[in-house]
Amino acid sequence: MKNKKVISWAPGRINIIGEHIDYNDGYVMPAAIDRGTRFEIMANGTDSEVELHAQNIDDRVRFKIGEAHGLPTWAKYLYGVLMELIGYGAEIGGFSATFSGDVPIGSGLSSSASLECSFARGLIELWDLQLDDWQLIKACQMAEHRYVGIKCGIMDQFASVMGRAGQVLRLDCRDLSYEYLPCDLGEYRIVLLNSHVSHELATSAYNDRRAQCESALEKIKSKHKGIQSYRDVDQHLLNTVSVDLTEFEMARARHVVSETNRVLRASEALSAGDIAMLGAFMYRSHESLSQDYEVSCPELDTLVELTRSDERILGSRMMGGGFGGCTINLVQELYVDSVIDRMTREYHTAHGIELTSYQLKIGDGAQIISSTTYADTCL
């Protein structure tokens, strides 16, 4: 008898800019970074029984393959994964897994993409499972969507995978077309101010959005016959069904034309250098997203307008699913320091909230670590 074991890694994820508009068919400019999710399998020689072990948590769950129940939210993510990937033909036999990461959780940097694509990395390797990336992207995604009720785009699950150091990806989630774009920020570094508030909406909001999104595009596919998605509409035409749509569906719908709009003209920034330029874009992001697709909340954009006066910074948006997380900042990096003290202290003035930073690279995406084989031995 032959016993595997495999350490696997995944990271977490930023987005530049292009937030919501991944599950419309937009255009998104994430980026993979230096923090993750590390697993350790390792097979335990029975047919189903599984066992999963949370350490940061430290909490551990049991259950056979097919036959689990009950099981806390963070496992829930982990057995879709696993039937996901038996869904596509794998056969996967019992195990054990271990697991710990440092991507802070609800933070908006999607800890769950980096908890489920390790995962996926590591079973595809530890049963040797004919399955390609983008069948491990889809498994992930798809996790979220039939065993946590959370209708994710595919955007956080790919950066996670694909990610290159030091370069940004523009996907186009309509077709999945991509390319990496060097991401050269000049004198300038990413913070992330983390506002430590996540609030209850956000589940359900992020739903409900998505909800009215779909049902804006069949009001406009039915005054226009040609339109096929969001990326077949621009504001003029938009404006021309306003009065078909509710007041919500006008306003996610301007959202997605408009962030659709700004990441491609982002991406033309980031690539000639002009990070100025870049900045104003994120700034216009965050508007929108608090605005019109209503998923920021106060905490949030108290971070947004601390920035907005200070010379160092050229840019700063809400990111993530919204309604609590960080913000994303372009700081001066001679200055990243007393930046990081000043807001620290308005935000709490304001909030009563200490805030929390973090300096990312960006790095690589989901990888095997190490893969052992033993022969007759018993882990």
Contents of the next structure:
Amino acid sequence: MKNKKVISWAPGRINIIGEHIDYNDGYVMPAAIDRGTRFEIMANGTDSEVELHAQNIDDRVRFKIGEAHGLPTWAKYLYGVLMELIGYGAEIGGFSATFSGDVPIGSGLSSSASLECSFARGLIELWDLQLDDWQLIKACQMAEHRYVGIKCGIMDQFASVMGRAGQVLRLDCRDLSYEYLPCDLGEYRIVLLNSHVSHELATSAYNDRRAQCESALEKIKSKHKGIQSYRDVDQHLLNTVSVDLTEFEMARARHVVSETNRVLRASEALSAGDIAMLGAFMYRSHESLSQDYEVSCPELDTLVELTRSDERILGSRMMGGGFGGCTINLVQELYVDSVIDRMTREYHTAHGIELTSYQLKIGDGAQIISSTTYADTCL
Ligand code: GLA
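Next up, the form predicted in complex with alpha-D-galactopyranose, please; the one we just looked at was the form predicted alone.
Below is the whole assembly, all chains and molecules, this chain first.
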């Protein structure tokens, strides 16, 4: 009998623009980053005994496949991925996995997608599963829906798997077609500023937003035959149904329609090298997320406001699910350090919180670092 040891890795992601519209058939513009989660996985010779070790927090769990109860949250993500792969008919026996990562948790950089996708990539390699990238991506997304309770869209897992160094992805979440755009920002750099705020109710607020978008769309569909998705809705049509929608539904739908439009125009601006225009769309995206979608928070709003009068910054907005985490900023390269210094001082004065900044590179997606087969006697 042979045994195999697999080392896999998958990144977190940034998102240039297109927030909270992946689950509304919109467009998104994410990219993979050069931070991620690394797994070492080995079969252990049993039928169904699994051992998982989270090195960063030195926590371990043991369970039998199909029989896990009371897992800590981090292990629910992994158990979900495992069960979703098995749901495809994958034959997976017992194994031990150890992992560690450097994506800051709760920062809107999708440490969760990085965890799921690295694990899934590793299991697929270890057990020689015949599954393609889209099956991997969807298994990881559904793990969050079914085992963690977050009805997330597909953006994070997609970016974590499909990312390419130096390229931004533009994904059409309606038909899942996508293209790579060179991330050429001229003399500007992407700087992330971590508010260090996290909201306890972020999961339920996320699911509430999704439900509000769905109920608004159902009402729109009942008034206008032929509407299939938000992509068939424009601002004019939205105005004609304003009496049928609640105030919240109207505001959420307005964000979806305007943000989808902004992503298209922002990707044109990026391709044309018009970074000032790209930045202007980022500011408008933030306003919409803050006012219409209501997923910002005072600290994120402060971080964006503090950039407005600084001509060395072309764009700023909250990034990811919201209610805390990072803002993404376009900062003139020459002045990155002095911008960070000023923002750190002023953010501390406003909220008494120490800011952290990241200047990340756009990297490649999920990968197998090594896959080694041993004869049993060597183990
Ligand atoms: C989270 C979700 C994504 C997406 C963003 C908001 O990161 O996992 O699917 O909805 O929030 O754009």
